[in-house]
Amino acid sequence: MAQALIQPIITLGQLGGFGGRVLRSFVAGRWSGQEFMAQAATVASRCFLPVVLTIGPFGAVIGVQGMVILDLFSAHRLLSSLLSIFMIRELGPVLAAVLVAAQAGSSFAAELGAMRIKEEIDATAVMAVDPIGWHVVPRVLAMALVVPLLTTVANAFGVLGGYAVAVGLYGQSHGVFVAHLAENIGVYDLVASAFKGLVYGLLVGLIATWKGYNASGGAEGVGRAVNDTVVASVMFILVFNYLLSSLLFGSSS
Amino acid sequence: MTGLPEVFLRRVGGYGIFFAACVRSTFQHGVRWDRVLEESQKLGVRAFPVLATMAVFVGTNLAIQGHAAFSALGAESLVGMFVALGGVREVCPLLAATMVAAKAGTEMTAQLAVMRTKEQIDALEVMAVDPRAELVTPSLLAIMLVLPALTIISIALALVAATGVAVFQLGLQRGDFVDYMMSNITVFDLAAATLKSVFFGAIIATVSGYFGFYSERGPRGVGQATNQAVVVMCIVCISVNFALTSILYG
């Protein structure tokens, strides 16, 4: 029981230590901008489709449930304003980050884990190249750049999914949907949404590279690192989402 | 014509054949119930701490965003309803499914991929043991059995956490909030959530089984298989969720 309570604290400490090493390599400039751009392009191109394919149906589900519920109050016109609140403030950033964790985060963990067990990381260090700067920093930065962008894409496609259901399926008029869309949100919400994406991107990047970098135990170890990455990322995202939501939107005034 | 569409079609076809083969081998060889129980116990016990943490934080966020949305409309009493409907009908079944997909699903994929790499699956076939009946079917039944239970638990935890945030952080009236919340949860909703999670369980187990079973050999193959499995599971589960919601509530 004590072990179960202490273990998360130890894990946090190790992750923090790893983050410190990443930060030091980043500040010292021991990383390649070219590699960073290449990783960012990979993450963006590989995650775009999964994000769009998940967030669209999610927006559609909100459309279905929202229409049915708002029907009770004959308040269909509120659908788009509620949809945009939930999509932009919560679901867009969280779903984009979870999908990026599942797709790109797990592949980072697999790549670095495979390098670790093939002793390629040790080889890098022997050649007096900083392995953290060379392998880890570009990946973390790529996540920090791409997740906010994908969050914005996700927001748009989520609202489109809701639009398809509301206007296409339930016959709400296009004008009503569009007119109420931005009723309760503003530029602040879009920026806050992208900021959430940035934080989650950094988190996912750090967790994935940390798990992969410290993988051990052959092919099974790589599998375990990949698995742990997804679970830990989702958990951290949800915890930070609560903190960030309270901070950014949670004034009880 | 090669490229993405062809790969996609080949995958879908391969998955269909795999699914059919699993069902057939189950009927041919019977079910190893002792393995099913063992798997369910492992799955339930291991998934619980992570799932509980997530359910709590999903509950808190439902309350915060419900409050942010409905207090703008001057309808704070609707927060309880929002938490109940959103949590029970949509978020908790999907959350439990995502969690089991990320933990048990990827583990199953990795395990099968490692066995494929080490040629243990071929060894089973050589010994005339059907590897699907031996390795996939018990996990499939275990996930379909345990996921509904996990869903119900996560619903309970999310509702409690939402109440905590609503009362202590947002300063809503506890009685009002709980009344509104509970009066909007029906037996039908809970049954629908359970039904959804049975579907999700079947998807998770067969997709992760398929990707592990036909993974490429070597550490790269193991990583790739787990990676693809999670993403495909997420996409399929959310699409199926849309279909089920439309059928059940639309």
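Note that the structure is a prediction, hence the values are computed from the model and not measured. Numbering follows the first chain given and starts at 1. C-alpha atoms forming the largest set that superposes within 1.5 Å between two forms make up the rigid core. First, how it differs from the form predicted on its own.
With the core held fixed, the Cα of F86 is displaced between these two forms by less than 2 Å.
Relative to the superposed rigid core, the position of the CA of Y170 differs between these two forms by 2 Å or more.
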The other form holds:
Amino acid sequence: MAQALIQPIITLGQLGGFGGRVLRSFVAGRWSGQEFMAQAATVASRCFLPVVLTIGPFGAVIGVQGMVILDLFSAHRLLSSLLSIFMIRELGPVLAAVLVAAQAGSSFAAELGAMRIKEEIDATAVMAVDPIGWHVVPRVLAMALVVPLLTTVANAFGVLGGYAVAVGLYGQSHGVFVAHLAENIGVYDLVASAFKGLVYGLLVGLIATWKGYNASGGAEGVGRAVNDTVVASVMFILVFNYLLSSLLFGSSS
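After the form predicted together with the partner chain, can we look at the form predicted on its own?
Keep in mind that what follows is only the chain, not its partners or any molecules around it.
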């Protein structure tokens, strides 16, 4: 019982220690910029389509349900206000990060886990090359770069999905939709949304590489690392989303 209560604290400490090693390797410059760009391109190519195909319908659903709710108050013109707050401040960053965790985060865990099982990471260390700097830092940086970009894309397609419903299906004026959208969303909201994506990208990158880097137990261990990566990433994203929303938007109401 006591071990079960202490284990989450131990896990956080281990993750924090791993993050410290990653930071030291990054600051020392023991990482490849070319590998970083290659990993970033891979993450972007793998995750762009899932993000677009998922977020667009979410925006459309918010448009449909929002119209039903706002119809009770004869306030259809406020749909873009509702959509912008939900999508840009909350759903865009969260859903983009969750999809990246499921697609690219699991891939990173599997790749590093396979390297660990095949002793490729140990071989890197034997050749006097920092394995954290060579294998981990580029992947974490790739996540930190790509997730904010995909968050911006998610926001755009989410709003576009709501626009299609409001203007295309319900006949709302284009000018009214855009005017209320611009009234409620400014540069601060867009930057804060991208910042959320940056934090989530770092979290997913650290969790995925940590799980993969420390995998053990053969193929079963690699599968467990992949599963743990997705579960832990989603949990951390949701917890940090509350904290960041409170910090960034809590005093704006």
